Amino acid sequence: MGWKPTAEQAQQYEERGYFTVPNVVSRQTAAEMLGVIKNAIMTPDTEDIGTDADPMDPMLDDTPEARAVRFRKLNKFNQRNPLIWHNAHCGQPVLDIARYFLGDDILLKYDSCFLKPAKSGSATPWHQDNGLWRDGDTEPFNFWMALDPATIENGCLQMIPGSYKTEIVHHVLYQNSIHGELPRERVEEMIDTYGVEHIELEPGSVVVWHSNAWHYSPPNTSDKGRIAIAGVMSSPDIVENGNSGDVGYKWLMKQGQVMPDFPAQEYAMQRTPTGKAVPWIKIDEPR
């Protein structure tokens, strides 16, 4: 029969634009994936793990403590690590959920690790995922899996319920932005109208959301770090009939069968990519 949302999850997705799924992988598996990430960030030579540096004070020494807090995000890390790849992005439990939304042919669009070290983990500003992609894509499947407990204290995700029903809002760059973000005045208006929900998760549990949904995570001021992995999945139909560029899609599932290859097979786009990312508006003064 395949995975289906419960009545409560279906209602949450319709009303809020997101829902959670507990225990998608076991706590043991989550701990093993967490260990792979921690081992990588504690290694002195990290040139090949694909990172975006956290916008905080630069690492002043090469101690384990300093190495552990230098990153906020690792791009394309998960598809380079078989334990994470086969248990999460190309794992049957996650793909069963994605299949409900995408059908029997599934591609990976993006994968990331998100890190919020204790005391120093920085905020991720309010955004819509498709406002960052800037390719008009609204149909992909988005998931975020906690590997540490994600709590209000250590900066768990926040969502504005129902915000996915808005248009794709043009994102802007403020003087102190780390990347494009939703206009801050409009965020305040949305929060005043709809409120905010905090997405607390246990290790191995997942939150799924629509790519229009407005979300954010605050700084981590607690003494407990927080690491999570996330993925964006698409399908050949979406890719070939959309405006996205060739971002290096990888096969996850073909005709309902999980693709076992590692490294993953590249998907060959049939159309010539024509879409160009809409530039962000730059605002000189912080707001």
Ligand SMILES: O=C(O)CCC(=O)C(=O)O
Given for the second form:
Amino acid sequence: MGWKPTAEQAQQYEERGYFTVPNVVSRQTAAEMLGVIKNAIMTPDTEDIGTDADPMDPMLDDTPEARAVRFRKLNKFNQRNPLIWHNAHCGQPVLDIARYFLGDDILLKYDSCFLKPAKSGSATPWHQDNGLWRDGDTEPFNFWMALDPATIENGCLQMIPGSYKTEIVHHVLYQNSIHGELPRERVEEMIDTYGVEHIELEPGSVVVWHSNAWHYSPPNTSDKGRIAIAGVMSSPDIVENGNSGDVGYKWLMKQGQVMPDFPAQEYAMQRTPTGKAVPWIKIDEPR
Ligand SMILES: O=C(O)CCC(=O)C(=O)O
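Alternate state requested, the form predicted in complex with the named molecule (shown: the form predicted on its own):
To see the whole picture, the full complex is given below, headed by that same chain.
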């Protein structure tokens, strides 16, 4: 039999829209993946690392300390690093969980590393993942794996329990937003009603959530850095019946078999991508 959530995990997913799974990979494997990321970000002249909005750029000097804190998020980094790829996104333990949600054919939609350096790591604003994708997808499976301990002090993820039951809310851009985010007054109302849960995790442990779930992470004011990797998985069925663009889907599992290739095989989309992301609403006044 394949992986199944415990009764408690299933209940948490139904009630809150997320659950955690301890020790999906060992601490040793998590430490090795962390090493790959640190090597890359601390290497001078890292041209092709892939990143997005980053308040810590441009770096002020070229010391190892400055290099270690220059990125907030690395897009498509994990699919370019075989040790991370084969242990996490395309690793049997993660795919066993994804298979429970998606079936025997699984594709990678997005992958990222989230970095929150000690003292300077910035916030990720409140969002729903599908509020950022703007393609209407609700089914895909999201996982986030701690590589450093993720604690309240160093800015672990925060989730609003039950928030996944809302619609996909149109995300907005404030003057001080780093990317689209949920309207701040709606976030306040939701927190007043449902509260917030802090998702503390040990290295190698995972949180899985529904793409509608409202989540956030605060700045890191502690003296401990926090690096994590995340992935969004989908399936050929969802892709072909959905409205996403061709985002460069990669094969992870075919007919229940983990794909051994590196680099990963590209998924050839059958339909013509028609979806166009709805533009952000811009809000002029910072709040
Ligand atoms: O790691 C973080 O701080 C944010 C992660 C996140 O929001 C996501 O994976 O959607």
